[in-house]
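The chain that follows stands alone, in the form predicted on its own, written as structure tokens.
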Amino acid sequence: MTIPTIEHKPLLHLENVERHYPNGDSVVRALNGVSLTVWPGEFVAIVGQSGSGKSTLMNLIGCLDQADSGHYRVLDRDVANLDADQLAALRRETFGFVFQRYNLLNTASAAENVEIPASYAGMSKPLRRARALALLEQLGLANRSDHRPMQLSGGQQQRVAIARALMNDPPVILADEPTGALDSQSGRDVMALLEDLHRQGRTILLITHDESVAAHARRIIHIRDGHIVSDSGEQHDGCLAVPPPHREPGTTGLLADLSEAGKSATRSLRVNLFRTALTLLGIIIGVSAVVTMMAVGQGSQKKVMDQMTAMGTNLLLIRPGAPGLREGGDVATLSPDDADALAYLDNVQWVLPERSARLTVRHGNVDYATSVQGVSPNLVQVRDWPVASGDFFNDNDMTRFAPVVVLGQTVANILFPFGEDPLGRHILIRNIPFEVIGVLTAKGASASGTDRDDGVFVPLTTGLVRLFGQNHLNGITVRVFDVDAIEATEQAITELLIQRHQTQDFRVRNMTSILVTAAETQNTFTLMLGIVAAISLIVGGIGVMNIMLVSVTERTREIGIRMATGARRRDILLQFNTEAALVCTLGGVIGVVLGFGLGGLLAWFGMTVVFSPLPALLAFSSAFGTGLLFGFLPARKAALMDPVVALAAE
């Protein structure tokens, strides 16, 4: 191979570099005034025993660490002026690392390990895959590309590490004790590879304690106690290799970065399935609780509102007793004449006077205690309660005090079981025979849970004279034409009754306002359910943060490897945040599905459940946001790690 010549310009230049570490009350001087120049195309061995400072020197040369004083320039760039991401870019473009312990990711295949530097350089997936396979083939590992590190021998793992070091085509290969963990033959193979790379024009820096390994280099530097004690001489005369041209790192955009982070996150989560499942569980419970409880709350609200709406929203309820008087007892302040007077007010459509008592009704040998209500014929219109069979009594029945009765569905089923037709039959109320002339349609339970079909209805006049023994009413219900004018009608009723009674011995309730109050109460109830469910979601998020902090601690060395191969802080932050977001997203999806399933199960058991997309969307969004929020702190901790400290972690 013809090696072109270059002008005499150093590739790496250290001048009076010092690196100190605190050690209790003292200071360890790992490097003390080191000056060194490395020229393109050199093969340099830095030799020293353990503690001599050679590894510290390699960390400084590889921009994994920075000097406390002195100057270090790479391709004429002063590294002291570079921030963390600029140092990562310099490592990515200039250096390829070969470590004694290989430092491969156990969760990735050989090819995926080789691809790591190129992914941070912005190379597209197809290109870096092709290059990784080509490098593995050159190193005799074509048939091992899909194997994970634990499936490879030590020599094969080191060759994968060399392929990774070559992935971005860097001008400098830094080899830290590359044969230290290998058998003799594997060690010789690795050194043969490094010599071959040198012949191809690479600059090789070899860190070793073994003189026989150092003998492969063209230049040998001995270091002891942080000082360079000997240097066989700089070799920069004659024809020198030219480092590969400087390339600006490519870029594939944020979507590609997210895609890579997602793949890495999926791989990491798959390795710890049980822990991932436990982490998911907290989010699943939180999201499903939000969906289910909000559906139950909305269902409860709908049920109450439907029941109250069925009573009529255009009604005014007048009850005896002064405002503030405790309800109960038989208060005699309303009379049938009051009901007749109210019928002439503007906006009044129907007036329903009412009197009721709890009495026993009998048919044959069946006795049943129920509510006997004396009402006027317009109950059907006021209550929107049509007759299912037969007829309701009329004004003529009122005038002649007719002993006729209309049954609710519950009473009809009890007194006339086995499908008997009650029409035309007679029942006894206080031993007075009443002819059954109709059966009302089923109304179901009221908002308070009372069975509205458990009652019978007789003409008010008949009831007052023959059943109740009193001439006053339990209440009057007024139905208005125009709901918008209901408050004015309420005021008119109040003024008329005060004029008639000379005092306010009654209460008027507006069903519209009651409906609004009920809606507010139900909304508060639903909100409380949502808050309780949201708390469980937050607890799940805290669980995610704890698990991610544990994950960061366990994977400290992986973080160091990624930083050494060119990962920026943003890349590390994105990866770990993506893992947290992925957990919460998956948990959110499962939680939404489970929430709908639980709601459907409750509906199957008869509970009123109303699903709407908004709570599910909010729950899922909250789960995703929880992942980002609670995953940020562990991700930030990972991104701010010192590469040297991370690589040294066990």
Given for the second form:
Amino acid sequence: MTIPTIEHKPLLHLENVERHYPNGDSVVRALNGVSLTVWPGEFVAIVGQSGSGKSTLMNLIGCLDQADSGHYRVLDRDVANLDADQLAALRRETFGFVFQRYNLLNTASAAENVEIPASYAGMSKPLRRARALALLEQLGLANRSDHRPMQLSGGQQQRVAIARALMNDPPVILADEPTGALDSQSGRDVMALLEDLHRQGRTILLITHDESVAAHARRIIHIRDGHIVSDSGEQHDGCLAVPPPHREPGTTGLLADLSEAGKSATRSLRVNLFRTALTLLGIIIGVSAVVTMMAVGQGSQKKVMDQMTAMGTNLLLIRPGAPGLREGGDVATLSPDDADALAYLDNVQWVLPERSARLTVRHGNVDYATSVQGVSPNLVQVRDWPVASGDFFNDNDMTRFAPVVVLGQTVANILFPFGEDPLGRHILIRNIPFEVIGVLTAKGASASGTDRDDGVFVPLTTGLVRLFGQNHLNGITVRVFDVDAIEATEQAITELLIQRHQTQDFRVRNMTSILVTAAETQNTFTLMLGIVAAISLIVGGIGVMNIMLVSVTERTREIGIRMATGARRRDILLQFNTEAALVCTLGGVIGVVLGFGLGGLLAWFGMTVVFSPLPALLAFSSAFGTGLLFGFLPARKAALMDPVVALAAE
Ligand code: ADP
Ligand code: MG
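Show the form predicted together with adenosine-5'-diphosphate (ADP), please, because up to now only the form predicted on its own has appeared in this conversation.
Expanding to the full complex; the earlier chain stays at the top.
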């Protein structure tokens, strides 16, 4: 193999570099004016006692950290002028790191660890895998590629780390106490490897506190208290070196990056299965709550609307009391004569005057308080409410003030509990006997939930004279022929009644306007349900943020390792955002499915539910949105982390 000679200029050049750490009120002068030139192909050992500043120097050289003053050039480029991404590119392509504590990702296999730098360099998956396996084989780990770091010995882990450092074929290997944690045999193996790499033309910078380890190097530099105290001399005569690779950065597209991020997100979510499940639960509850509640809300709205429409949009309701007056109290402004007069108006089909009171009815020894309603015989037509047995009273009963009564189903069942036929029997209302001449069909609950079968009907005339002791009405219901002309009829009724009363002491409403009001009430109800559900969704989102913050904190060292191996900020951002998005998507999908399931269950129990795609879509996208939003902050925190600080985390 022929190795091309590189242009004869320094590879690394430090000039009067200082690095000070604030430490309470004082500063630790970790590096105190270090000047150093390293030429391509050199094998340099930097030796010094613990705390002398070796690691600080190494981190500066490897662009994990920046000097406070002085200059540092890599191949004539001043690193002070490089932005975060360019520094990441240098780490990725120029330097390969080997650390004392290996710094492997515990959740990834040996081969996956080795692949990391190449994934950030944009190498395709199959190429990457093949190269990682080849490197592991060269380093004697062919049958260990699927093992996790914990399943490997220290020496093996360090060899995995060396394979990782070689993955992007960098010209410079930076090794910070690579043998420090190893037994002596593994240590000798690692040193032999480094010598091999040097022979192949790579520049090696080795840090050690051990003179015997340093003896492997061609050039030895001693450092003490942040100063270089001795240097055995630069060696740059005719040196051979591996040139920095000329690669197109980022040859993979966003799609490949995304799929990579997706894989690593899945892995980290799987590792913390229980925590992931809890986070998912928050999202699932939020989303399914939105879906179910909206279905219930819309169902209840539909039910009310259907019932009101069934009552007829061809009805006008006239109530006593001036417009704007609060309802309640007994306002004596509508008389039976008003009802008679209305019957002669155009477009009026039926007029139903009504007067009701809550009274006790009795049969045998059963007493029951119910709504006693005095109405005209046309109730049957106006309300579309036929009798189930017997007859409804007629005009004749009206004129002769007949003491007859027609029972609603509920009352019939209560007064005649043993299946006796009520027809022809007498019941007492206010101690006056009334003959039961009919029983109405069951009508069920009204829109407002009251039981419409809980009532009895007597002729209005009889009721006014013998039961209510009043001669005015609670209301008049008018049924029109032509619904399209209902507004004109409403107008005509208003004018006629004003003319008769000399003032507007009544209100006329049509069913359509009542429907609109009901719809508004129902919308408010649905909205309230929606808000409650949305709050739980936000809580779910906060759960995601919480978990992501924990995840970032917990995995600070992983972030550091990824940065040291060349991850750009956007790679880190993408990785954590993908995790959040994945949790939210999964939670959203499960939540929507569960929401539909719960709604279906409620429907099975007889509740009216209406599923529409919009709430599901809305809930899903807000879950996704909150997840991304709340996931973004922790992700950004991770991306902005300082590589050295992140690496130092435990
Ligand atoms: P070595 O690697 O030679 O053992 P270091 O470069 O790690 O030494 O540290 C040099 C000096 O700087 C030490 O006194 C150490 O305590 C100090 N130091 C290193 N990192 C930090 C830091 N992040 N904050 C404060 N002081 C630090
Ligand atoms: Mg150190």
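Take the two forms, superpose them, and find the largest set of C-alpha atoms that agree within 1.5 Å; that set is the rigid core. Numbering follows the first chain given and starts at 1. Every value quoted in this text rests on a predicted model; they were computed, and no experiment measured them.
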Once you overlay the rigid core, does the Cα of residue 370 travel 2 Å or further between the two forms? yes
Inspect the rigid-core superposition and answer whether the C-alpha of residue 81 shifts by 2 angstroms or more between the two forms. no
Does the distance between the two CA positions of residue 461 reach 2 Å or more between the two forms, the core being superposed? yes
